[in-house]
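One chain comes next, on its own, written as structure tokens: the form predicted on its own.
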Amino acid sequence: MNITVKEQMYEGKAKQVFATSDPEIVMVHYKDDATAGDGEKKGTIHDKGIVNNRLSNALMQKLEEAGIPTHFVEEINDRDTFVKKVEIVPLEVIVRNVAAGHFTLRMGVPEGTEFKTPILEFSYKNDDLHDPFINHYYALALELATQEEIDTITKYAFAVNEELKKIMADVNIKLIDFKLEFGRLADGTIILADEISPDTCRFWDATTGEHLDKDLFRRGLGGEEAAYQEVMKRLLG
């Protein structure tokens, strides 16, 4: 693509976003920085940015094939990707298939408990407020999203779950839970944005139950670099 990268627009915990010569496209650069506990724990995971960029792009393309619109445009190199420019809907959308993480503490359910049906959660995407748990009535009252947008996001979130479960099962990985973010295009169309990676998903080896995700960093267990590489190896060869 004949697109020029321009000034940096935004820097988050794991990514930098740059404007380009096309007003409808931005470039995302994936960093090796890792954070946990609301940013209190900081570190790096060697080549995490490469894994997350390549994995997320591959998974986004598979989801596109399944009819779920995403922000993916073109992978430039191991760390940089062109994506559609969106206004992020300020909702973190979490889908849970198995009890893990904060859910186990909040609900008193042992980690590893499988749910009869997937659970959909919303959090208000706001760092100052520590991303509080909300429901769709909050989202409507605070004008974070319209009912139509919430319905679309809900439909896509469950569709992503079904596709991701199949994709991961094919490489002997169990999809425990994951976080999604959605964005609005200039015309208001809702599409899947952000990333899908071991940073945003809990992946367990389906045979051993071994963690293959950011929980290794969160809990100080070690081996996160090898785990990220293992997920990439299984999915991309």
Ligand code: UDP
Contents of the next structure:
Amino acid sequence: MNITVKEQMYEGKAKQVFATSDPEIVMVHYKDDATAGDGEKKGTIHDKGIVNNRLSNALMQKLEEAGIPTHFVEEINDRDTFVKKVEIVPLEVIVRNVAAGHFTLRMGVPEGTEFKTPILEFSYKNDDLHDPFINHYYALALELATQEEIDTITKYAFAVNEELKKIMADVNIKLIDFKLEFGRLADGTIILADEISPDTCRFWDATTGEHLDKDLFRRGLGGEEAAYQEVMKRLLG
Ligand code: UDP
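Would you mind generating the form predicted in complex with the named molecule now that we have the form predicted on its own?
Now the full complex is given, and it begins with the chain already shown.
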């Protein structure tokens, strides 16, 4: 692809975004930096950027094949990818199959409890406010998204859950929960953006229950580098 990379537009906690010569495409660079606990805990996970870039791209391509539109355009190298430029909808879209993390604290349900049906929840993506839990009425009232966009996001989020559960089950990993972000193309079309990785999903080994995700780092349990590599090995060989 004949695209040149230009100035950095944005730097987040785990990624940098660069403009390119094509106004409809940006380049994402994945870093090894990791944060947890609302940014209070900072560190690095060796080669996390490589794992997350490669895994997210592979998963997004599988989701595209299943009919879910994503931002993926082209993997350039181990850490850099061209993606479609979007305006991010300021919602963290969380899907849960099994109780873990904040849900267990908020609801008093033990970690590992399987839900009868998947749960969809929204947070307002705002670091200053610590991403508060909201419902779709908040999103409509504050014009974070339209009803039509929320309907589309809801449909895609459950579709991602069904596909991702199958993809992970094939490599003996149970999909506990995950966070998605969606974006709007210039014409308003909603597509899946951001990343799908052990940073944004809880993955448990289906046999041993071993954690293969960022909870190892969040909880200071150790072994996160090996866990990220293990997920990549199982999915990409
Ligand atoms: N998650 C995320 N970014 C966030 C918050 C949550 O990627 O800022 C992911 C997290 O990895 C998990 C799911 O969303 O897979 C649900 O997270 P939860 O609400 O339980 O919050 P946590 O306990 O992870 O802070």
